[in-house]
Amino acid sequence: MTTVHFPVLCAEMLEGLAIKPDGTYIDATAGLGGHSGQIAKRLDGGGRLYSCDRDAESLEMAKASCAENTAESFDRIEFVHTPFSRLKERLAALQAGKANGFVADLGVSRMQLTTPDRGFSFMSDGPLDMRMDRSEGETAADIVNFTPEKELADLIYKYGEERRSRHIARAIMRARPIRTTKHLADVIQSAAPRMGKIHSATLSFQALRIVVNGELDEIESLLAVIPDLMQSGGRVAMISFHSLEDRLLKKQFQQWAREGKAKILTKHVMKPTAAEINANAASRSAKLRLVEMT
């Protein structure tokens, strides 16, 4: 299958990066091997890559991706798949060293949206699964099927900072079980009527991705080991896609600059210019943070 890939804010991670030849550097969130492809173009033969994810079939792509359209650096990256909880562990068992550089993009992968069976869409008919790893934990027909109501009513209210959730919650109930996309997507859109631009299951079917992988959590795992992959002057870009993700960045770019462990290097988000939105419209809710460890 192909599957056309548009890494995002590609030029502004670059340049925040100041990539030098010989550095190391770290892609926690591989994805289809957009940003890692671009950032292994710019090393030379004393420069290494570490690109990871924990969905294994995304880390297959990606390396077919870099095989293919980097292929005079490809041997400048190890290919590695985990999560972002055992991030540190894994790379210290390659005996990575400090990183010159690290970027994470923290939004799904187009590959994970655009296939039906991976079940984060409703764009196409599938089963409810959400899984970024599916060799392990609950699927999102799991949380939906057994979750009690009020549980999972203020599931989508934090997660999905949906305000409708308890109409939503009440009207799953009645409609278990639901095994696909589809029939919840319909089923919330009968208890929420589309108000806006947005689809009126998107806030909810963001909500169950991330319980099921345990996002927030996985990110702040991330965010504390950090410090500890760096060496001092190297640059971390991350992007986030909504609010929950971005409020985690800032606060903890924000506690670092406090604590004089870096310095923040965007006083405001980076946002993908018009001309990305146009090709990439998955883009525009994407926002860069840059820091410089100290």
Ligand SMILES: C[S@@+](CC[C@H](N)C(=O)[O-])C[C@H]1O[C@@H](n2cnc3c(N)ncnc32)[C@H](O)[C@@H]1O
Given for the second form:
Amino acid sequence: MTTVHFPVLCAEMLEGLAIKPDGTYIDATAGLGGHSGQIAKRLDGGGRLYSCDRDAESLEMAKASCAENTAESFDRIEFVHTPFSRLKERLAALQAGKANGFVADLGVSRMQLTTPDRGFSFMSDGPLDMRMDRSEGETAADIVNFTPEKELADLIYKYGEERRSRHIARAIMRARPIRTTKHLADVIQSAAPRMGKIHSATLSFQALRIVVNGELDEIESLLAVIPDLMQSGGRVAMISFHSLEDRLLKKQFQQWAREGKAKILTKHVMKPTAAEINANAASRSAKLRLVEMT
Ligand SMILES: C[S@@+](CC[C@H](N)C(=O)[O-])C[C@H]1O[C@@H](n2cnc3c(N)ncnc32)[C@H](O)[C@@H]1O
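Please supply the coordinates for the form predicted in complex with this ligand, as a counterpart to the form predicted on its own shown previously.
Now the complete complex, all chains and molecules, led by this one.
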């Protein structure tokens, strides 16, 4: 199946990576293979790309898309099923060596968001799952149905930056058990009606997704190992989609710069052009940051 896929901020990322055709590259978030395919195409016989994801279904899609779009470069890609928190040991086991470039395009893919069965979105009805790796861990239904009210309100506030978290948590308590995305969205909507442009369930769904996948801890564990994975002069490009993610990247990049471990290449974050947002509305909140390791 061929699907139209727009890797976010792709031209900017590729330019920032300054790819060496015989270099070693890591894509920590293979997703649908958009960025991986573009990197692989720029490698020659000496180059290698490790394309990684914690979602086995995404990885299969990345593989299919790269097989279709990268021709002979496909053989230069190794697909690795791993979360960020095990990336270093997985790459060491594969004797990947130090990388010339590293990319991570955080968050969820369009496939994850639009497949009802994955339970990430309130736009369609599906089981309340939200796990990127469906082989392990608690689902969103587990969190929604078994977390005490105050804790639930706190996590919706902290990870969704949702000011109406207490009303929402109270409504969830009354409506339990909640097993589907549509049911949860309706409960949230009735407790906290839409105020602006965004759907009233957006922030609570973001919070649940972050908790289910331990997303912020995962990003921190990734940032902790990046210096060990990179060669001197290697470039790191990371794309975030909300302020909680971007804050972690910004803080870490600044710390590396202070410690002399990296040079910041993006004084101001790079954002998609109006043309990209027009073609792909999902890119509108993306921010790209780049550093060069010293
Ligand atoms: C925005 S998509 C990446 C899209 C990709 N750059 C492309 O061009 O198709 C993010 C991907 O990162 C993966 N991901 C998110 N957090 C992860 C983690 N902690 N470990 C490994 N993969 C993760 C998700 O499963 C998802 O497939």
